[in-house]
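The chain below stands alone and is given in structure tokens; this is the form predicted on its own.
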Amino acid sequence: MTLDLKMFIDGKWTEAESGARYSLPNPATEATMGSAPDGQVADLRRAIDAARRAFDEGPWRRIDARDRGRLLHQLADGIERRKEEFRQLLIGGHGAEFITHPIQLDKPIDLLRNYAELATRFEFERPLPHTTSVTAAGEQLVSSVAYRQPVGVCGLIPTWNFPLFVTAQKIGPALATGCTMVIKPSPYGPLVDLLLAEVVEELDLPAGVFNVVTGQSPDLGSELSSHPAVDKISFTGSVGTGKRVMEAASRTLKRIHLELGGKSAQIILDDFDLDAGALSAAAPSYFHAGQGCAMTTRVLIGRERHDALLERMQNFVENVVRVGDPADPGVFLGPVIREERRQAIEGYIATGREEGATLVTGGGRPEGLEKGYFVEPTIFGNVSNLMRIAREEIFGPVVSVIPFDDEADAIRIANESSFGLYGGILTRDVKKGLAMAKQIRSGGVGINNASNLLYAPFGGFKESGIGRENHVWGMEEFTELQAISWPA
């Protein structure tokens, strides 16, 4: 599957004003997957102008919310019809193994349907208790409502690792609340959003509501974040880039949502079976080659069981985790997205060795895979939480196993991080797990690998971000709250 798609601006397909395009490799084979327009600031400004007109002058934000919900259902239907095209693009362009497809492909459709339903029952208007106010004519009874308006023109900057899922989490509530948008995909993976625009084109959506601008220039993100006609930025990506987005957005005090990095801890309590613990510690950490912000890449285990856990994790990695091209349904771990990312991961592995951690398995490039950006699944043991490999987000298939002395020490280690996106607790005592979870400073905690990707709020504490996505919390992020009062 090779795609050479155009940008989608103001309801029309267009090349970059310069005519330039850039190629996109398959990270498993290094063959060309397709190409995208290499847009520049002038192209982005055209899209922003279109979104501004569509919001200020068009009908979109004024139509009944039920009609917006209907269009979201149609969007989900359109993705369903072209599901196999999206699947092949996710495999070939993003290295998405089949084990990831429920999140990569099925869950985005569920998210859009959920936002379609929310559009019809979200509390856009809440009556408030009556009160009195004093005027020149005397005291009068006052009625009031809290009204949620759409926030306006939204700059949406999704990331490349779960591209359809992340984009759905942004466009779902943006469309449901009546916003217009400009999507600026990661230069690593723009084709999913351009294919999505083909589905959108089939809908009865006013021109300018949905725009996609692609390109490699960092000026695009800076311009979108700082442009005065953009009312809100929603960014998913690294902490460093998030800080630059926030700085640029501060120039116009626009609303901002940031879903950033993580260094999540999985705490294995002494009552939890070690065989199950090894599976639960290793498998999620190598999901999508470790390229996920919420993955529990710090594994915390009681000191006395540390070596026994390492032995079991090593056995799982060396005998179960199959590395290769994700086009093969039997592959568990595919490539990382680009060569520069592989080199950065290898740099962290070298640092772990230098810092004195024990390299248990992996650490190199898999044999027999000369093409593609592959890294061996890697385990470090005897890791101190002060080491770089335990403190910085590696975003690759590298796990650090850290011993703790007792449960209080485990909580301390889990919280001793500049991040606070996610965490996990493995225990036979769910009541204890719940009590511990409330002491962990992260946006989410999964006990015994439980997760809720459809209804629970998602976002982080500390440097893991600002704001929340999903369900009603995602809807609220795309609205401004207005008070309206009148004489009763």
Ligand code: NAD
The other form holds:
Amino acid sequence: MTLDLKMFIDGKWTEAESGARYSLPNPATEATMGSAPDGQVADLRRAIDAARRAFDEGPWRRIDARDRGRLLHQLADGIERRKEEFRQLLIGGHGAEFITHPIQLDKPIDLLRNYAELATRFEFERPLPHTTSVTAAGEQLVSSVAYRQPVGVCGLIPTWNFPLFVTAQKIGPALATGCTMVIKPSPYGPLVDLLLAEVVEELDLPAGVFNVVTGQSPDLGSELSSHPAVDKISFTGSVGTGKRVMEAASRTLKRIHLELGGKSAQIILDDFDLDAGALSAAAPSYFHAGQGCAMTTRVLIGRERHDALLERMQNFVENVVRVGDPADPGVFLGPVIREERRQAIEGYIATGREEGATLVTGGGRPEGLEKGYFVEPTIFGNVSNLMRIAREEIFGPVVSVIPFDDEADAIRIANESSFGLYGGILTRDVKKGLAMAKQIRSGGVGINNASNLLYAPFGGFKESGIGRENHVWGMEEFTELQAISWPA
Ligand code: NAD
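So the form predicted on its own is up there; where is the form predicted in complex with the ligand?
Shown next: the complete complex, the earlier chain at its head.
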């Protein structure tokens, strides 16, 4: 499959004004799997103008919310119809292993359907208790409502690791609330959003509501974040870029929503079976080659069981985890997205060795895979939480196992991080797990690997971000609250 798609601006397919395109490699084979326009700031400005016009002058934000809901269902239907094309693109362009497809492919459809329902059920208007106000004529009784307007023109910057999922988290509430949008996909993976635009084109959506501008230049992101005609930025990416977005957005006090990185801890309590613990600790950390914001890449284990856990994790990694091209449904771990990202991961592996952590397995490039950006699944043991490999996000298949003294120490270590995105607790005592979860300073905690990616709020404490995605929390992010009062 090769795909050569155009950008979608103001309801029309378009090349970059410069005519430039760039090609995209399959990270498992390095073969070209398609190309996209290499848009520049001028192209982005055309899209922002179109979105501004569609918001200010078009019918979109004024139509009945039930119609927006119908349209979101049609969008979900359209993705479902073209699911196999999306699947091939996710495999070929993003190294998406089959085990990730329930999140890569099915969940985005669920998310859009949930936002379709919310378009009609969400409390856009809440009546408030009567009160009195004083006017020149004297005191009067007042009725009021709190009304939620769409926030306006949204700059959406999703990322490449779960591209359809992350885009759905943003366009779902943006469309449901009546916003207009300019999507600027990651330069690593723009084709998913362009294919999505093909689905959108078939809907009865006014021109300018949904725009996609692709390109390699970081200027696109900074222009979108600072442009005065953009009311809100919803960004998913690294902490460093998130800070730049916040700074640029501050010039016009834009609403910002930042979904950033993580270094989450999986705490294995003493009552949890070690064999199951090894699987539950290693498998989630290697999901999508560790390229996920919520991966539990710090594994915390009682000091006495540390060596026994390492032995079992090593056995799992060396005998069960199959590394290879994700086009093969039996592959557990595919490549990382690009060569420069592989080199950054290898840099962290070298740092871990220098810092004195024990390299238990992996650390190199897998044998027999000469092409593709593969990294061996890697385990470090005897890691101190102060080491760089425990403090910084590696975004690759590298796990750090850290010993703790007791449960209080485990919570202390889990919280000793500039991140606060996610976390896990493995225990046979769910009640105890719940009590511990409430002491962990992160946006989410999964007990025994349970997760809710549809209805639960998703987002970070501390430097993992600002704001929450999914369900009503996502709806709220895409609205502005307005108070309207009148004499009762
Ligand atoms: P990144 O920060 O390198 O890039 C993100 C996007 O920002 C890209 O589209 C890039 O072109 C753009 N960009 C570059 N410079 C910019 C600027 N000055 N202003 C605005 N945009 C600019 O991150 P990435 O490699 O795409 O994604 C990986 C990161 O995303 C990891 O840290 C991961 O944890 C995080 N992530 C978070 C979530 C979440 O929901 N919290 C989900 C997935 C990934």
